[in-house]
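Read the single chain below, which is given as structure tokens and is the form predicted in complex with its partner chain.
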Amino acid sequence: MRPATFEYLAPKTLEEALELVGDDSRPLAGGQSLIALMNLRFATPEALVDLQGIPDLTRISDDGEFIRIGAMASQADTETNSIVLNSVPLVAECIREIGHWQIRTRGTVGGNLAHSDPASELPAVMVTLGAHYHLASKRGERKIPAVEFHQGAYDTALDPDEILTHIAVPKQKPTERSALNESVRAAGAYAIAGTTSILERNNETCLRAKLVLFATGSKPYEVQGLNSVLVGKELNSGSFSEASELVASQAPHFDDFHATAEQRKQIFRALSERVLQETWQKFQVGSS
């Protein structure tokens, strides 16, 4: 269980890196998924372009409207970053569920997103929060919504010559609350099913609701028609239960070693009800 040979490239700037990445020349972020796959020889890239020497890519900043998280910011740094904790608390909450501290110290935000593991929490959170990913290539830069970036299991909109540079996450408004929950068999194990949600409230009624499922076997799935069930209402257990019915009727069909498709739907339903409840409760206790 050791990697096959590859060429190692260590650019000092983004521009240099963009010259180097391509079809068989893959960016190396923290390597917490990629190196595991290489050890198993499931991944055998011809070259790795190590992005860790590019300082710009690790920055986390607040531009007023968005929190910008550099793709190479480590997960451990991100989850404890005060800007992140204050302005996009769901991102911090979510990252604490990724692997273990010992993995997150080297695992990066961008690496996780670009890997697009269907069982991963972070892509779903980015979809929930309506984040945009900034991609760079020699051809120029582009900005793409999270929901379009994640195209399927381990499949993204990233072209081979592109590098994910940073993620712009809209700051959570004072009228918004968010939460995440998942069903995992043991610490650090892959989620069998997971949900993440954001609710916006005006006075006592729900103004906006979004619920995203992950561990669907593919990309994160946004539950459709949720607003018609929740918006304009004072939410209570009945509303959450109604919303969860919606989830059960829509959850993607995904059967695997850990749960059948029907069971997964049932778990999604239960988790959805709980995550909405939990999100709503955050308004009551004044927490973020």
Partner chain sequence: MLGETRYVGSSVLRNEDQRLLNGNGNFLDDIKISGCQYIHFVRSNIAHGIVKSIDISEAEKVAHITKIYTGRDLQGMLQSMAPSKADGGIFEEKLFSTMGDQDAFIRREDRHPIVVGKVRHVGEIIAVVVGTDPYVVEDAAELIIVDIEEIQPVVDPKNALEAESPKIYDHWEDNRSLHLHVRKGDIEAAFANAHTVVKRTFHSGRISASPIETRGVIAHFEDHNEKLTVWSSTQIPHPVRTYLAHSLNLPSSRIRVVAPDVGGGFGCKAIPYPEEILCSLISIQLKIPVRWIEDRLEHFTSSIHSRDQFHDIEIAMDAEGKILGLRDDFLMDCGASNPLGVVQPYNTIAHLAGCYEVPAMDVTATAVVTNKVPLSPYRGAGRPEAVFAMDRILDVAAQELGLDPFDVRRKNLVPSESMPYSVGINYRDGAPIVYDSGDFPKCFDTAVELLQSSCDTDRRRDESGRYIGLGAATYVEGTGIGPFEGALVRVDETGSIHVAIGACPQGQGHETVFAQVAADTLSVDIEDVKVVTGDTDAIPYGWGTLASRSAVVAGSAVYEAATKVLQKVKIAVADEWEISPDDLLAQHGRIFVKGTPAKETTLEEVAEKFSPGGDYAQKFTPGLEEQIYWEPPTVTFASGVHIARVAVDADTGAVEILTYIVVHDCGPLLNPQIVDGQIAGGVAKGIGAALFEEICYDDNGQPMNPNLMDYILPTNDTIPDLLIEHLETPSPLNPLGIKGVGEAGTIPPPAAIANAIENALTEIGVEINKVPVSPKYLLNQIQKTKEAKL
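Can you switch from the form predicted in complex with its partner chain and show the form predicted alone instead?
Shown next is a single chain and nothing more.
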């Protein structure tokens, strides 16, 4: 298949790009998902607005309490960036699980997030870390939490005339650790089920806990009631086992050709216990 006829536009500034995007024109980031949809005629924009010529959209910087990741920063560059590795290591850990290196050299952080695939790791990580997305249009700018941005499968809070410019990710505290664990059919494939977690502790006692599921339902799902199970308790295999039962009772389950609903329930039980164990072990070895 070939895409329908479209006009290619290559602005050099964000202001110019904002004049071009709208109902009939789509911003082009890495293009790995959009071009495939166009080839199948599932997407038929009249114009593509290529954002790769706008240098500011690729910038990664330390903005004090947050790490700023430009929406057009490639996944490969983000994965190896020292600021990201030192201050938001879960982002780098997550990106290593996206496809293969060749894919990550072309794919962008913002493109992945704006596509909002429910099986993708990166939206779930941003929800876990409490990131905010910065959007721009001719009407002005707005900031929206990751948990509100991802509204469903391939559905986001982006308006047709808006561009995702950058993501602000809170820095990991010295008292926090995070991890990701997922079940995949093969290396680089989309997850059948996935979990991300963040724990904060004082000595051996849990101060805060958050666990987000992905590749189930239509968007990242934060497990409810986890703090009541873990906060104020000693972090150990017993408390993590109790937390995994809570996850199994909440995880949206469904049948498909990968797994039955019951199999998914068991997978999420195992993954959640494992990801909490891995997060806790990072405290023991002093790693991120």
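This structure is a prediction, so every number in the text was calculated from the model and none was measured. C-alpha atoms forming the largest set that superposes within 1.5 Å between two forms make up the rigid core. Numbering follows the first chain given and starts at 1.
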Core-aligned C-alpha movement of N39 between these two forms, 2 Å or more: yes
